[in-house]
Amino acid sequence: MPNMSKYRRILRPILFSISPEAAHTLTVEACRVAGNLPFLPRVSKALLTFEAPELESNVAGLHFSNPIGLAAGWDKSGRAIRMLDHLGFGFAEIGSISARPSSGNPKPRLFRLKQDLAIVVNYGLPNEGVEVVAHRIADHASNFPIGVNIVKTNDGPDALACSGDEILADYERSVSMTHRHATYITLNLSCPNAKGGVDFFACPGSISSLLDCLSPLSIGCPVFLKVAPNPAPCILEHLIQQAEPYGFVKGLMFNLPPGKPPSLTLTTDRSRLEHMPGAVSGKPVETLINLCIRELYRRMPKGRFDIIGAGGVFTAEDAYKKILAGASLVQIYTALVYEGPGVVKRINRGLVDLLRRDGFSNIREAVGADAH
C-alpha cells in the first residue's frame, strides 16, 4: 500500500482522472481483492498501522486500539471487509445497510470539490441488502470492531410513501439479522439523500417508537443513533430524553447536513453546486459538527453515552478538536479521497504528540476537556 506522498503524486492523479464513483468503486474492489491475497494484508498492516498505549480505550464496553475509524459510506455492503482491519484503523463501519437491496439514486451521484477538500454525496444508500451483508459479517472473524450502519430501505424517488409501521419493520428486520454478528450497530435516522425515514424521525416521539420496537430483540451489541446535525439545545435535550431509557443505546453521532446550507464554509461557486445534488462531506462541515458535538457533550448524563465524531477530519489536530469537544471516537472518509490510506497512521501518530503536549496519559482523559 502506498504512503501518503506517493498517493498524492501517483495514485490520486490517476483516480481523479476518472469519475468519482468509478474511482470509489475501483478502490473498494481493489481492497476486496487484496484482502483475499496471501501476505498482502499483513504487509499493509505493517506499513499503515501506528500503535501506542495512549491511543487505546474502552468505549461502549468495547476495546479500541486507536480512536480513528472508517466512516460508513465507503464500504457500503461489506465487500472489502477482509481488508479493513489491515489499513491502520481502530475500527470500521460498513453500510448503510437496508432490509432490502437498493440501487440508490440515479447517476451521477458523487462529485469532487477539490478547492474545498470536500465531496458532494448523493448515493442514496445503494447496498446489497441485509441478508447478503449479514452473511458476509458472520463469515468474517475480524480483529477489530466492525460496526454496521442500518437505514430504512431507499426504494427510489418515485416509490410510494411508507407508513410509520413499515419504516419500523424495515429497521427491525435489519437489526434482527445483524446484531449478533456486528460489534456495534449505528441506526442511521437522518440520511440526507434518501426518501423515507428522514421525515419520520423528525417527528416527536419517533425515535422512542423505533427503540420500543427494537427492545424485544435483546440486542447483543451496543447501539449508536446517527442524527441530523443541529446544535439547538432543545433538539439535543429531546434526543437525550428519547435515548436515555434504553440501556442498549450507548452512543450518539451526527450525520451530514442536507443540501448545501449557508452555514457551510464553501469557496466553490454556488452556481456550480446547483448541478450537484446531495450533501457536502469534508472540510466545510467541520465547524458545524464540532459545535454539535460540544453542545451534546455538555448536556449528556455523565458516563451514560459516548459520541462518535465525523466530518472534516484530515489531520491529527482536526481529530483532536473533536475529542476535546466530547467525541470518544472519530471517523474519516473524505480524507481518504484526498490524502490516501497513509492519513490514518499520520493522524494517530500526531494524536500521541498532542496528548503528550497537553499532559494526557490516555486518549480518554482528553475527551470533552474543552467542552465545559
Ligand SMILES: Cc1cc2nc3c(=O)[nH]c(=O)nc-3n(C[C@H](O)[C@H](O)[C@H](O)COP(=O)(O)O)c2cc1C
The other form holds:
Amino acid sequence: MPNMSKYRRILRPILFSISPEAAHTLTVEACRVAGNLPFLPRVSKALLTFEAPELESNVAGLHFSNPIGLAAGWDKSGRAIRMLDHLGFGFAEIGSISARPSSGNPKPRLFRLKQDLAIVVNYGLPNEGVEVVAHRIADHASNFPIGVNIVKTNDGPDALACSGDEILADYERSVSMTHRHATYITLNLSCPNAKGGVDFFACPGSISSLLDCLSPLSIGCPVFLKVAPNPAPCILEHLIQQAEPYGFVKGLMFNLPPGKPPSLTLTTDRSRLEHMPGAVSGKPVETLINLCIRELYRRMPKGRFDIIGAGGVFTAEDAYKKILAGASLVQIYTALVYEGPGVVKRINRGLVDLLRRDGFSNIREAVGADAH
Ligand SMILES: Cc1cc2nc3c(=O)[nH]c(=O)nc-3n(C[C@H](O)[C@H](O)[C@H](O)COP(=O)(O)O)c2cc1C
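For comparison with the form predicted on its own, would you give the structure of this protein in the form predicted together with the ligand?
Up next: the whole complex, starting with the chain shown before.
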C-alpha cells in the first residue's frame, strides 16, 4: 500500500500541522492547479485508478466505471473540476452550491477528531454561487459523471427567515442553471448546519412542494434527494411517497445528522466536543447511515430508486456493507482526509475480491443482498 503509507507518513503530518480548513483549501487548490497541468492528471489517473468489469454498473440510467464517488462538500464550487476524474473515483459530486454566493459560518468551522476518525463540520455552505459554478461545469467537457449538489443559500445568522416560496425559488434558480450541464443533481434537503432549509423540509409535504415547483423545468438529468438520516419507518415511507410520483427523481441518499446525537459512537471527550459546533462525519456515523440505507431499501419499490450511501467508509469492507444493505453507489469524504487519495483504489480492488468471494459477477447483484 505505497500510496497510503506515503500519504500517512509524509503528507498527512504536514496537512495536520495546519488548521483543518487551511489544509482543505490547500488540497483543493493543489488539485485545481494540477488539473491545469499537461501531464499530471494522466499520471495521477494511471496511479490511482483500479478498473474491473465487476465494478461497472448502470445506475439511474448513467454508466459508472466503479461505484466509489467523491462526496459533496470537498470541492464546493467545482474549482478542481478538471482533476476530479483523475483521482480513481467512478464519479464526483461538487457543491453544495446555492442560488447566491455565501461565505458560510464564522471560523473556526472545521475540526478533526483523530481518535474517532471523524471530522466536525460547521461550514454553513460557503460557495461561489450557481452562476460561477454553472459556467465552470459547462466549460468542462468530459464523460466523467459529475453530480451537482444544490442547497438553499445560507444568508448568514442575521438574515431574516425565508418564506417557503423563497426557499423553493432559491432551489429552482440553481437547478434551472445547472441541470443541462450536470450528470446528475442532488437536492440537499438537510444541511445540518444552516438554518432555513432544515425546518422547511421536516414539514410534511414540503418535498412534494419542491418537486412540484421543479417539474416544469423538464430536468434533463436524474435527481437524487439527500435527506436527514432518520430510520423511523414513517419518515422513510413519507419520503418514498413524496418522491415516487416524480419520474425525474431517481435516487435517495442520507446526509450527516445535526449535532452530536447519542446514536453516534464517539470516544472523544464530551467537554472537547462542546467547543466544536457542527455535525460529525466519518466512522461515528457509519452504523446510523447503514441502518437508514437498509430500512429505506426494504421499503423502496424495487427498480424505482437507487441509493447513494455515504458515511464512515474507509475500507472495501465498509463500502461492501453499504452495498449489501442497498446502496448502488458509495461516496467518501472523511477517509480521504485520514487515508489520502490512494484509499479509492484500495477500496475498489478490495471490492472485487469481496464480490468474487461471495459469487457475484457484478456489483449490481450484490446491491441489497443483505437487506432482507
Ligand atoms: C467538511 C465536510 C463538508 C461537507 N459539506 C457538504 C455539503 O456541502 N453538502 C452535502 O450535501 N454534504 C456535505 N458533507 C457531507 C458529505 O457529503 C458526506 O455525506 C458525509 O461526510 C459522510 O461521508 P464520510 O463519512 O465519508 O465523510 C460534508 C462533509 C464534510 C466532512
